[in-house]
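Below sits a lone chain in structure tokens, taken as the form predicted alone.
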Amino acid sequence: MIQVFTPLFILLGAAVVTVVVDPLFRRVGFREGSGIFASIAFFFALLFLGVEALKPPKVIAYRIFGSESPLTASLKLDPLSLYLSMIFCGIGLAASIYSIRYMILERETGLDRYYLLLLTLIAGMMGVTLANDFFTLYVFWELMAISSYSLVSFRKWSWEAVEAGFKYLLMSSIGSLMALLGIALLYGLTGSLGFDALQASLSSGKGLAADLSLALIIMGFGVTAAIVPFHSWLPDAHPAAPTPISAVLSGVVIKTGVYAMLWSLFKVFSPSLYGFGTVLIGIGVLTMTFANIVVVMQSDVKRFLAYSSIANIGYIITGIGLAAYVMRNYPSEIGVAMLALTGALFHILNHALGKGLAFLCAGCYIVRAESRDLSELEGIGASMPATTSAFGIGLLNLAGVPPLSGFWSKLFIISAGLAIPSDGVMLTATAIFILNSVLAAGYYLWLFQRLAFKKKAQGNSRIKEAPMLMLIPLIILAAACILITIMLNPVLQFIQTALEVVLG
């Protein structure tokens, strides 16, 4: 058990040690020490996960405490949790390396608390994917939530950060309470919080109470996933938070909400029995359409990227909804459901890499130009060629330009939606999906053209390239976008293995 869950222990242990060693680093004038220490912890955690991913697929469950009591806490390791944990830890590593220089350039203080919160944030997200019951999941969920609230409002001297943090705290707390009420209803119905026990108990349906629990879980976890209409905290949180935290929020935190919804709905509630596919399709279509309309109205580059993240959550939720819809209405077409889920899970990876990269590049522009306004960032790319090259790769991947991997994840979802042309719901949702994808590709390319090729805004002529420590994570993430495209088959094979866990 210790060997399997070593990454979680590394991050939580490093979070505690960071608070102790940071005063020692500051005493000798080594402000970068805490960031380097946190980055080393992320690297070794990711290394252990990578080694585990190379082993034959397996499912391991471990009971933390208690015997067979309903409130027993337990952990699991399966290909899906491994897949998501690697994404979370990878983006955490990139944000940590980036922060070493960024936080000093921004003259931020309290670096011991910053890296403590960053480590516990990623550990909380990993814990959510490793949880084998709702009790353990909720404990790690709250660890993630508290860390993210604090990081959004980290710049406590800024009213913008305090307001955004309070809004996020309020909305996410309400969402967490709704999810908790849904979990409590499940416990009252079944007498257990273990996923396997809940799945067995709900296999024949539990009436109105189970339906209410299902609705509460979708809404509760949907707040963190930033689905419309529970999305409004995200565009406010991004501009207020330090840029590396914006990358983590958009890249992986909202994906934790998606995972919690996916796991709860497919492992606890049977899609063929409860019929929530249509609801998820509606939520996904509404989310992507609203966000793609609003994004073109933004003048702040971080709010621009934030709304596009909401749109991408709509793509992912639509893929999950199509899979659930097919499993209920066309049980013989399980291949179509798997294709839709493959696209959704693959898009989680593509969006995490592309949007994490885009936010970190935007942070480089903001540091040099000292502005988030798009009109003041025009033409800045000519002065920062390395940053702009990485930015272009990230935006092209997000736009779904072939042959980059972002194209394939969207294509899988579209192919699944068109697989049964006689179904009006699937056909309509797919048509809207295609229109939104074309619109998104247009504004991503427009954004890149505006920052990279337009005439320089006044004051941008003396701007120089970002520091090397901020460029390193950009190079790594850009290389990952290209590498995944080249190694498409092994990545999809791993995702197929993860799908077997979801679909049983």
Given for the second form:
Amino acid sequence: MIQVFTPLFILLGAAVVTVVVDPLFRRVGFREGSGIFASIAFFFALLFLGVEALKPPKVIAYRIFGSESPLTASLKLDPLSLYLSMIFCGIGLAASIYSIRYMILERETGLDRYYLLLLTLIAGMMGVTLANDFFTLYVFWELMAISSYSLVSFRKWSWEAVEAGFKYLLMSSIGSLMALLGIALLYGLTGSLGFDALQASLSSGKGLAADLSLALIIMGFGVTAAIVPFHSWLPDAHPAAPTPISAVLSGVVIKTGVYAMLWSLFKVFSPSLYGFGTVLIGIGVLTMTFANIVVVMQSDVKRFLAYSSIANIGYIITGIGLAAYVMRNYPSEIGVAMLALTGALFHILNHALGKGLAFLCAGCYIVRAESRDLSELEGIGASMPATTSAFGIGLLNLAGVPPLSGFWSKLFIISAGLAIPSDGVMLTATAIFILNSVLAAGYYLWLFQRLAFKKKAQGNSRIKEAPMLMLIPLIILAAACILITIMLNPVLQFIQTALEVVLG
Amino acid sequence: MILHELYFAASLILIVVGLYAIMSKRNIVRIVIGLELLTLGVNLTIATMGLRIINGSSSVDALAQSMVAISMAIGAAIAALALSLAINIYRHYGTFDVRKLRRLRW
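Now that we've seen the form predicted alone, could you pull up the form predicted in complex with the partner chain?
Now the complete complex, all chains and molecules, led by this one.
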């Protein structure tokens, strides 16, 4: 059954081949070659995933090595990993098409390394969702992490990128090591690392050591997910990276942290036994409130979008926390937990599309205006109508304006929070959630009107529309936003099947 | 069981020393050394967890051994990347002192 993991092997294989073929492309003067090659690899990986998603849902496990059950490293494929892999691969495809023209416009060198790292970054994220034990998960996790450190500091001639890369590396490695320590404690407690075996042996309480490893895992994966006490690398790292990488980092890399947290919490520790729901609600509420207050003070468009990513992580974590809270305190209300988790998982998709789109559009503005300052970008939208329409769709989706899908995911989380009116914790969290959503909608629309409609600053008149090759991914992502809004039902049904795997 | 506790104590000391070095040192190379100590501490914990002592005879779990080996390789990759960034920081600022950096504050 190894064939179902073809997309992973396509990406890893293409990463190796890119380095070999790039010198050949350069010799014939075809500088776009390796970018086109990487885009084709992403396209085929996405195609394979799509074909797999159309088949009836099932869980496939495949052992990489080892024979008996505790001594194995294995991969799995279930609807949840398929769903997330498709999001990761889709954003990777958009970023890779965008990079073809962008990297040449920015006169970057070392394109072979760039596409190698982009491919391994997406492959690492896919591997995290496909892992069936903590050992495999950690290996793919580090593949993703090391690629993203290198990509953040890719522009090593700028002080900003080098510093941000170092800060990111330091904080994120400490986080990964803390998660690894938690995993080691779990291994010491149970003698196994497979998710199924761990779930079986942790189904009765294990006392202090299990709680400690739970805390270490939330903290460790939380650094990559940028939950609030550990978020400070994100607003430096995301703006310093090349724009397509910012889109990938903000759109999907932080979601990998959320997935790792979600999977290890719901699959390994059962929410009804360990009371982490309240903690997660607290973290989520703190994260979104802090980020939403700080975001308004930003004057750099990429920093603005980076902070709003932290706020969106807060929404997702709150949704997950509400589900865990309901499962612990109201075991009969499983439907409410399902609703909250559906909202959280759906918001992962909406935020990935919306934020990816917003970052790529911001990149178009930055390339043309050669500035990241909001006051210098004012009114640039009038000269670049196609980019601005895509930017508008992305921001409206993020703001949660009704017919678009971003509205529905937030609505699901809110209605789950209001489902049990007698519970004070859930009501308070939901009230703060609603306030934050309104504030967020306000500043997204403010950003849009400032960039699109405000009176032109001087010297904006000679700005041209972005090149065609950079517009293609914008159109794809904007179309995906609208398509998901139209096909709301099938997508939600897919998420619900995926959730049945998590909740059992 | 005294062997286990000794190893645990050693790995705990390594982790604490590593975290202390990262938090308090000003020199980037020392910070990277602190990160390495932290990695060593975590690796030692995994290796200790794989040590099984049943009726006086000890055995080791192959999974823990292979995990430590791979984790060491990953740690080496991170250290290499961190040091290459340190070189680039030196090229920009002519110093290894983190206080001189513009934005590296926590």
